[in-house]
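So this first bit is one chain, no partners, the form predicted on its own, shown in structure tokens.
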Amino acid sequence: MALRHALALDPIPADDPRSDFSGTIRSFDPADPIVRIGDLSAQRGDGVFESLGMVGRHAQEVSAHLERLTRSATLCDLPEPNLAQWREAIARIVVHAPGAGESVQKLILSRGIDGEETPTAWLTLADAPDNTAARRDGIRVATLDRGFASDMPSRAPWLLLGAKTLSYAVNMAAIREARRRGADDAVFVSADGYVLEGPTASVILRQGGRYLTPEPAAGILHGTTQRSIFHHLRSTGAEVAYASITRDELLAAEAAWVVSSIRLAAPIVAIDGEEKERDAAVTASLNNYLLSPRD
């Protein structure tokens, strides 16, 4: 993705009452070098992101995501975020984004050089890759056992699943894996067998007319694209739960879709080779609504 603008951010504690945040927000040249080569980030993949969808210069679920990385920040006993001080560096880096189109903007927070104990934090935009033929054709997808147990969460919360962190190798591994095997995408799936997410997307599928997704108490990230969408389907008179799904229960569903932020609602064509239909009605009432201003 080519970068257009990137902002560095001097973290400030969540309990500071400014609101002027003039000396801790600073542009900088995306092509510049920003990260000191002691960082944490870079180093251990020690920290917390979030992606926000744009479309024109609308940021897409601000508040879902600050809660997001809030959580996150939480449950890597990283600082708690300044959340006006995020939205203000959110809002100063929207302004640089084409009036039109698509774009991401990433959000990091970092623990920082090891020893100094002072978080590191900064903003990239950045134009988003072209997803219609994903949205539009949908996604060939692999299961793939992600290695642990769905109760495990719970038995060893430091495992810190659930959390959004830096630390995407597995994630972009598991992606590799499904190319191999001849799909675009991976689907994880918990060693006692229940669906989970995609390396970098919610699932949710239909079965029976319910829209259902996984239990984000099974240790997955619980996806803003996911909510924003339940939210919608309820709007509509549609039926929503969470649920524990089984891979057989995904390969039996009327349809199926991965979402994400970026990707937004992309239909799943086959799981393991095997032929899915695909809602293409349903799968363009999602993405139209997707690609309007949410807030």
The other form holds:
Protein chains: 2
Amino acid sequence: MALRHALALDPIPADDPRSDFSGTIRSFDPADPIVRIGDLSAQRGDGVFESLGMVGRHAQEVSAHLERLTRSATLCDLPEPNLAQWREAIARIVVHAPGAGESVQKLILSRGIDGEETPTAWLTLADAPDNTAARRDGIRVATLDRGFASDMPSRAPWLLLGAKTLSYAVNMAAIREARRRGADDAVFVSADGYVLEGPTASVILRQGGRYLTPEPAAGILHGTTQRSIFHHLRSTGAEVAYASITRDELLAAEAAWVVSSIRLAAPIVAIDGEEKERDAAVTASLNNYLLSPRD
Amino acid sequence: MALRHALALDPIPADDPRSDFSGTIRSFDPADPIVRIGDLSAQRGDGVFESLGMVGRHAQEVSAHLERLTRSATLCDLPEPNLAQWREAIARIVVHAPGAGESVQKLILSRGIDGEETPTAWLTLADAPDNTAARRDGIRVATLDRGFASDMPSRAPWLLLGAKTLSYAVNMAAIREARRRGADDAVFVSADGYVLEGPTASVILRQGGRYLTPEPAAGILHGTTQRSIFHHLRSTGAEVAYASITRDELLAAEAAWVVSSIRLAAPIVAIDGEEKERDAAVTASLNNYLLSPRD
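Next block, the form predicted together with another copy of the chain, ref. the form predicted on its own:
First the chain shown before, then all remaining chains and molecules of the complex.
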């Protein structure tokens, strides 16, 4: 994913009331090095991030992403982000996106340089990969054990299971393992057999006409795209709910999707090699909605 | 930990037979940015590392650390490191260490820039923090659930439990949680109650005169310092073994230590607030050994 533009932020305290962010946000060429090797993002994956979809120059669901960035920062004992500064940075980077087509914005908040106690932050802009095939033809998934029982997150908050941290090595390893198994992506299942999430996506399924997604309390990220879809489905009169979902229920669902900010709604067409029913009409309608400007 | 010197490596293939590494290793000032924001070390903690202790200009246990770097790379599907190139880089950085006292070398191997498929790598040198008090007076530990059952690592290699990856956010969160509990460091326990390791250290205890450490197969790193200590203890006629160790056995041990490359052997003086017996003579002898030049 070649980067098109990048900004470096000097994060200011959340309660700093200024509205002029001059000097705290700098543009740079993403081909140039900008991160010091002592930065804890590079040393220990010690920071949090968000990936936002963009359609043309409109950044999708900014408030939901900033809300989750704040929540991730809290879970990681990072200083609370100043959202006015982040909104200003987002406003400054969107103008570098092409007027049409999809882009990706990534917000990165690091604990900063080891020993300096000051967070560092960046915002990047890239062209989105072409996800047409995944949205239309779907993806094959492999279910992989995430290792934790579903009651673990509440008992062990130091596992950071609800935070979107920069420590994504396991998420990436799971995708590689799924590919080794002939699938396109993974779906994590808890040690006690409940469906959790994909390494970079949420899972939604339809069962008896109702749309279900796993409980965020099971140690998964509360998906911004999943929330947006639930809001949309509710507005069309559909029933939506958070639920405990077993692997067998996922297999038996009328239709299922992995949903995320960039790939949007990808129908699951096979689970561990077993073909899955799909609903092309609902998939098209979801992606149509997800590609419309959303706030 | 202020960095004293740094090198950037352009990693060459493991089977590249060259012995002249000109052009593949560059010195830089660690205060200058050298990492591109697209680097997967900073974006996703997607890489592996090693921390080596140095006494004067002697790097300790280089072979053991390079062996583990290779193992971590394999577990993460990274290209095998060229160890001759790494040895050359280590030889080039040691001259920047002070002639006496302790330093820290860190080897970082990243998957590289997102989309470019070429690993990036760095080697840094810093003065070691002063660990005199931890080695002499010991540390208080809090036991924290690591979330996984002890049979999980073999069933789920995508969890990367034996790899020393850059995704250390949970390790850092565990140390912060331990401090909130009034301790200095954490000791992870498996979901089924077995002692695993510290977030940045191995655990050794003495029981009935024997020195025991948890099985590496339980999803922990095989500690270079632990191995070195076992080698040393064996040479003095002591009995050493890998074993399954419960939290109760740790509490009941005659003495226990957390051991690592930089802090060396720190006696555990309290576990979850419960005071612990110690053995000052053995502790002093272990640290004396660990501070001698080792290969």
